[in-house]
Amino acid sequence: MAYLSPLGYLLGVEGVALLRGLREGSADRAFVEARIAEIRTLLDTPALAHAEGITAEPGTISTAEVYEDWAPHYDAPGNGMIDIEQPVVRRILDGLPVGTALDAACGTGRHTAHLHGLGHKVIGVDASPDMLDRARERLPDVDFREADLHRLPLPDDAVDTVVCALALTHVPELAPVLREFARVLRPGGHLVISDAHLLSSYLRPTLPRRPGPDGRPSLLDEYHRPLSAYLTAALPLGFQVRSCEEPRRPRGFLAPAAPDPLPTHPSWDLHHWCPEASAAALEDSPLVVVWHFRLDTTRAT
């Protein structure tokens, strides 16, 4: 069980701001005293002190259910993770030879569309029928298939490029999925992965979703990993690292101040209560990790 408290989250942001400032040498006396004073103010603010938190049950909602809710607006402007991830992934894709490409966990087809525009023959695979419906509307002439990442509906050595964007955080173990990517890739092929950064999961925790079977709000199981975990899974399969990037939240990324009332639904959009601490804690911190691997031409067994 997880208890999600607006006040608890804001106090956590204040703490991260202090720790980061001390670590980076940017927390002068005025900054530290301002954080302590703001913590006292937050504790004494009735709207926060008496705000009820939400108790949520981990693992009682499936990825498919979450993506059913996300599908209509997943690609809408303002998805900060996509805004930061997409330019990096597309810069890598733009430099790859044109051939046959797999967009694994293609979602609504945003990277599929880019690959298609570059001239690749593209196959899109996703486990969410709702996301695939959106992808097919966008790209009616592309081959989309409903399937799980652990059982890709392709023969061995079928593609030159695999892209898997912002999906592996939903996979309990990396090795079986990367093994599937190695299987369908031709020797010398390219694998481009983006994923939520481990640090981002601490600074902006998972939100509860709609009630589960017992009527209690649910937390989706997510798996945030250190960078070493990707290497541990990829290198034994014959993948060679071409690049690894950790795109960061830009300075000034925080949304304008919200109205004073607390949100009536689960939300971490509370930064207007402590904008200086939020900026110090969150800005210029890694949001995603983007890997570019190439499969060894001799292919490990």
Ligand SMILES: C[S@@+](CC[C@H](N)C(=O)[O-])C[C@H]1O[C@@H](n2cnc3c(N)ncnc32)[C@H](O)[C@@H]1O
The other form holds:
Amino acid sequence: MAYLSPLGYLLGVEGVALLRGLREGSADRAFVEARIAEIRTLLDTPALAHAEGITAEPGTISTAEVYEDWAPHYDAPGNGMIDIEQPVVRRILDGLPVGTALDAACGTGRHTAHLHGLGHKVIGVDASPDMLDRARERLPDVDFREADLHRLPLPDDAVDTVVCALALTHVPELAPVLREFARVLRPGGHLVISDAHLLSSYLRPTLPRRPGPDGRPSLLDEYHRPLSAYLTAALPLGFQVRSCEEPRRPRGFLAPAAPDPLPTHPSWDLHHWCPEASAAALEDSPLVVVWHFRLDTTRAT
Ligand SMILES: C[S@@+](CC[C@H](N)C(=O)[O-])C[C@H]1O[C@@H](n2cnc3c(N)ncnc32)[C@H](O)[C@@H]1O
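Having gone through the form predicted alone, I am curious about the other one (the form predicted in complex with this ligand); can you provide its structure?
Expanding to the full complex; the earlier chain stays at the top.
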């Protein structure tokens, strides 16, 4: 059972700001003393000091349930992760040969639309019927299929490109999913993956979701991994690295604060309590990782 405390989160942000500032040499005496004074203020602020945290059970809500809630809001402006990920992924996709493409875990069809616009024949696959409804509204002529990443509804050697964006954080193990990508890709095909960066997982509040079966708020299981985990899964399958990028949160991205779009829990947009510490902890830190792999022309699977 996880206990999510707003005060605990903010003290963590202050701690990261101090540690990062010391490590990077940017924390002068005034900065350190300001952090210590702000920690005292946070501890003495009744709204925080007496705020009851939330006890939530990890793994008691499914990915499909989370995206059922999120689907109506997913494409609204203000998703900082998309703002940072999209230009990097699009730059890679723009340089690939046009052919047949799979958008694996396509969601509402964000990258599907871009691939379609580039002239690819695109197939979108996702496990969430609610996200797929939005994708079909957006792109009525595209072939969208409801399926799991572990069992793609495609024959071997079916596509030239696979893109899988911001979804692998939901799968417990990379290897079985990457094996599916290798199976459906033609030898020499391209795989573009974006995912939440391990470092970003420490620096955003964990969001409790709608109540689970016992009435308690639930937490979605998420899997954040070091960069080596992608290589460990991909290289034995015959994938070769073309590029690996770690786009960072830009300076100033914290303002204006984006309220959490999900309606089912109190907002955990807490950074306004300590803007200087939040900026020092979060700005210019990697938010996503974007991989471009190419499958060997002689495949290992
Ligand atoms: C954050 S959204 C990303 C959607 C889209 N790729 C984008 O970047 O806009 C994650 C998507 O992954 C899908 N997803 C998560 N686990 C999945 C699985 N095992 N099989 C298929 N889809 C999955 C979810 O339903 C959701 O639509």
